[in-house]
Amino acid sequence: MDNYSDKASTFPDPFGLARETRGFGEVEDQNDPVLMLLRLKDVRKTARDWQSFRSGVTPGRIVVPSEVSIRQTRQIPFEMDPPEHTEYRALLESWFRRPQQPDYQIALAGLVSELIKSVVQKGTVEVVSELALRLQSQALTLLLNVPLAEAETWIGWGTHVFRSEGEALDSQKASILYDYIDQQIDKALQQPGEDLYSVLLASRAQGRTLTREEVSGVMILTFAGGRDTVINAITNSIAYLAEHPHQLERLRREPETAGKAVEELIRYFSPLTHMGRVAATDTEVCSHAVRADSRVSLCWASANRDASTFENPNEVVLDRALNPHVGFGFGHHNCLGATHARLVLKTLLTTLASRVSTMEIHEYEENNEDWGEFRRKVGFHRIQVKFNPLQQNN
């Protein structure tokens, strides 16, 4: 067991200190730094400033780590600035709002309450890939309406489509995901259905239809943007609540306490660390001077613990009355997925709630991200949970 924090559900801010001194940090990434953004106000503002710090920029360059050297395609709209990217956006907006919709999130609630029956029968498992993983892949298939066996293939990939144990970045197994979406275009253009891939096929944009390109840009953003931070976000939520049973219980007591514990389960573990912007011109960044063509990135993990905005901002206060957190993003960028990932999250807790009295912690180790000064927990490589049913449940 990795002993960085005292609890399992404990995630330590080791931005604090450079936040409150300087608000800022600085990592070498690829032989192209990146200036760290670590207050609110300063995310926020560089979020809304599209016009000085850009994401239309070469393929990759603002994901940190780089995925230049593994990407050529462009992920839509995520790597386009405006007027483009309102367009785009626009186009693809009335899709990823459809776990609004009734049917959809029955169907959610049907996928949740048979993994957690799973578990709960099996009592002791393995969360990131017994659970965490599963679930993930499982409700992809609803978000992108494609058939449920899919996700016995995207399970197989593991917990991030771009890395492999070991390496930051694994250009072998992202090959493995664009000759999947390759196919599955193909396919779609063989025999148009009702799933995302078609929807995209016949879509317009700029005046035409989408390019085989554009489509692919937006099922890579879709596949990689929700993996690993949609199963980190599963993975802390349970880990909190086995160390937490009193906060489990009041989800029981209070089920419609559950959309607030999304927010704060975000707001406090924060899926993603960061995500860059490349600098127009020449500029500053709290009195620090940005060169044009570098690169800057919007620490989310750092603004979500910034004291200025937040009270007690390294507790989980599950029902906290002001949550302007920045988890999902900010700004135009704001994470086009966040409606589904939200749904499962709250569909999550309540089914727990409503299943299983407690868990257990029975081992586990950490998983950390080296940012140069800063050493960042965003989950777990595994960890193993006994799931205690409800007496109603045996």
Given for the second form:
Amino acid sequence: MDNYSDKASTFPDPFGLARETRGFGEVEDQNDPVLMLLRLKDVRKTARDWQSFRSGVTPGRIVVPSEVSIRQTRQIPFEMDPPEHTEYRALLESWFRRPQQPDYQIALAGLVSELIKSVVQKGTVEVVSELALRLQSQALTLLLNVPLAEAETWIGWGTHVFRSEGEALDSQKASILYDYIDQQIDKALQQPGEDLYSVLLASRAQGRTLTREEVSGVMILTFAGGRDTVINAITNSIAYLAEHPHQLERLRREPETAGKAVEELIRYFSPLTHMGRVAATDTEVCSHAVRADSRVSLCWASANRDASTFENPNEVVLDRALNPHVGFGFGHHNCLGATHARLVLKTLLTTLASRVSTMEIHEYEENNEDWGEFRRKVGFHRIQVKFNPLQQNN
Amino acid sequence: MAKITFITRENETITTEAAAGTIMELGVRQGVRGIDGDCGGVCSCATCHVHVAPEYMAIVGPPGDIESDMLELNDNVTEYSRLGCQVQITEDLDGLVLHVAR
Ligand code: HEM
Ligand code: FES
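Could you drop in the structure for the form predicted in complex with the partner chain? We only have the form predicted alone so far.
Next comes the full complex, and the chain you just saw is listed first.
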């Protein structure tokens, strides 16, 4: 397959012209077209306006491509609007902030350190399958508070549990995940522990305990929302540092810049391209009429290159001081997994800086998404990288 | 040194002192509930939103353009809203009182 950008770490902005001239793009999807909003201001305004632009519609419909025909389970709190959303989200908030705790950070640093040690030992690895998928899976055991060994099962599913290559959801692969979650819920019912399944099964909302279906809806989202996004963020960050060795050097000298670097890499790569909403009534966005019950999408990836807010939007400025990106969404649905994802990426950057001198990219194959007139590079199907050890440090 | 008081949504009062850094960093360091500083201070998360006591607003100053855009349409924005990560602590802020926004 052809790679269309000049360098592995270049992620072109396919939306620029449409964003500046019209402000939107149109995508056909299973007879349920989507109006993609491309400007930062429109994306934010629409994300805030849940009365007019709804998430709590038929399950699967706010996802593009639509998953309506292949799932019934409502993902929680993602496919809800206030006031239900507020109640369910509040239930989850403190659990998903556990990555702020020192013991969580120490455990994660241990995992990352072992993985980096092993890739340095191997020398050359295929980063998506041998590092990014492994790191994403192992880190998720901390977020769910389950044994590390569970990661082996998830790694065995491969990189596309939920989606095969940007096409409509692969229902056979999806059922692997559904069946697995069902089994885990059974286990937690029989023998409650301190894992997320057990905690959810004991939680209350709407004046009753959560139903099995609801617990399942939270868990599916946790697995699906945090998989490709994290894998792409890890892989793309490695490609960037391989092609910008002075930036790796800088992270070594000034590890305190890692936090800003993570925000900038998220802005530039925008691992989640866009997410839909459904108009509640006939309305208008960006001077364009939107019919009731039709779909719009909030294009985080385009908004993050909006030159009216970001200076040099197509450049990675690793220490960008003002960086109001929407890579993790905006408003009440903003990413619940962001604390975890940020920690994973920050730990990765600092560990690479302390153990790796340089990285060399060998061959790679880009992963491009096609959205109507827009072709967007989102990551890699595979990328071979050689990791050269830092001498003074084992 | 500037003496700064945070009042949380639960009406807990935390008074502390600082010479430098931002209001967000101070709040996070002191474990002030509701000041999370998720994005580390790059103006992307609004988890550092505070309401400045009106009598201090002139000293603290108004938000910048990018900060205003972040706050715009926020359900809890008022004319006294600031993002804590965009407010540098100086001696002039001595006595400042801040309410953590919802
Ligand atoms: C770099 C990695 C990630 C990116 C770029 C990302 C991006 C996003 C975005 C843009 C949204 C907003 C969706 C909307 O407004 O409809 C979102 C929501 C969400 N994300 Fe993430 N995500 C990432 C990692 C994760 C992880 C690791 C998890 C959990 C394991 C996760 C769980 C969620 C959940 C549960 C929501 C829905 C929150 C709600 O509706 O209140 N995400 N994410
Ligand atoms: S800390 Fe994120 S906006 Fe202030």
